[in-house]
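To begin, one chain is listed below as structure tokens, in the form predicted alone.
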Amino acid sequence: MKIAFIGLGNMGGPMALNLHKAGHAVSAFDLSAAACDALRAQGVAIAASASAAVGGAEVVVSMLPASQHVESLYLGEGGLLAQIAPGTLVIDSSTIAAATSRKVAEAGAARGIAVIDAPVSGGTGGAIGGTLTFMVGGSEADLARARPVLEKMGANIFHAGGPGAGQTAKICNNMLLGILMIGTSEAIALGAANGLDPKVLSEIMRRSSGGNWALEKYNPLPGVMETAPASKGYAGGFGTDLMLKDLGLAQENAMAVKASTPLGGLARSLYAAHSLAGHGALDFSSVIRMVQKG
């Protein structure tokens, strides 16, 4: 299958590579020359532009930072929906506003192009290992077409509902994740301030009623879990500013449907303060620095 992949960042790069390793003819593109070079070195074909990448593609996959990037890519001047052939399947795995996903899907449908939103969970480890969870918004028929592609990048595929539903599921998940990371950071910092060994405390909580994903796979304290971004200078992973963006999307959605999300709002404020302190590019688990003693 000929697949165009647009967006080769910390998540998109490994995802595109897994499609390449699965035997698909991948034509990839990113505005970052370094990101393109990294994939080219592993045998992935790099196109000169997004327009060049989608030429003749049966499937187009995109993984971009925010709503404005997705809207510009597909609907802006010279947008891809005007260049992609009718019958093509578009899979957007960016985490963006559900309204933007619906807008792109409606524009695609008008041109005979199927568009599904398929944001992911699982972090960079899941992207590299091909074990991501996909939350899909779109028709059952379009998801059936997408499955052979998604299965090469993920281990879990959920149909959340119609267009935009995948995005709604994702912001609910990431709001909870942001809250859990702050709570986990506070608990570890409190234990350390009392002289407890953070590794021992983390294991106690992991196996007790406080157990959660951060304690299992993404401990926020350096040296506790060598595979976590915390032990790599908070490099890579999922940036604070990306978490801040997702929490903002959650709050916008909550206001639109009049839902009460007080902890989500507080979490957004804390990540905003962390970003303003100069930590926006660091992994979101670096929020522990806000609560560490000394």
Given for the second form:
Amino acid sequence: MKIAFIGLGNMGGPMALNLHKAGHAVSAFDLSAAACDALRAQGVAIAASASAAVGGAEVVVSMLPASQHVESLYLGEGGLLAQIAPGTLVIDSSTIAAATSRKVAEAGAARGIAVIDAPVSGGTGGAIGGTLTFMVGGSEADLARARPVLEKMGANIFHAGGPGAGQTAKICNNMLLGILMIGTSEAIALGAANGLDPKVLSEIMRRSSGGNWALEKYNPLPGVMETAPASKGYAGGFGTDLMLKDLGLAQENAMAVKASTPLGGLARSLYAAHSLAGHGALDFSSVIRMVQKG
Ligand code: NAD
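Can I have the other form now, the form predicted together with ligand NAD, not the form predicted alone?
Following is the full complex, with the preceding chain placed first.
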């Protein structure tokens, strides 16, 4: 299948590589020359522009930071929806506002282009391993078309509902993840302040009722888990500013439906303060620095 892939960052890079390795003809593009070079070095064809990448593509996948990037890529004059051939399937895996996903899906439908939102969970480890969880918003029929492509990048594919529903599921999950990472950080920091070995404490909690994804796969303290971003200077992974964006989306949504999300609101404020302190580009697990002694 000829697939265009736009956005080759921490997540999009390995996802595009998995499609290439599965034998698809991938034509990839990113605004960052370094991101393009990294994929080119692994044999993926790099297009000169997003417009060039989508020429002749049967499927277009995008993995961009936020709503404004997706909106400017697809909509408006010179936007990709004006260039993609009718009948093409567009899979946007970026985490963005559900309203933006619906807007792009409606504009696509008006041109005979199916657009589904398919944000992911699983982190960079899941992107590299092809074990991501996809949360899809769109019709059953469009998901059925997307499934063979999604299966090459992920292990779990859920149909959350109509257009935008994938995004709503995603922000619920990430609000919980943001809260869990702060709670896990507090507990580890408290134990360490009492002289406990953080590795031993982490293992005790992992196997006890406080066990969670952060303790399983993403310990926030450097040196506890070799593969976690914490042990790599909080480089790569899921940036604090991206988590802040997701918690903002959750709060906007909560206001719209009058939901009470006190811990989600507090978590957003804590990540905002962490970002203001100059840690926005670091992996979000670096939030442990806010509660660590010293
Ligand atoms: P990233 O910042 O590493 O990568 C985004 C890439 O998009 C960058 O390389 C940037 O140059 C490129 N880009 C931006 N605008 C572009 C445009 N118009 N055309 C081409 N390229 C463009 O971000 P990431 O960590 O890969 O995350 C991407 C999305 O996935 C975000 O919405 C994020 O919230 C979500 N997400 C990330 C993780 C994670 O662990 N990193 C996990 C789940 C979901």
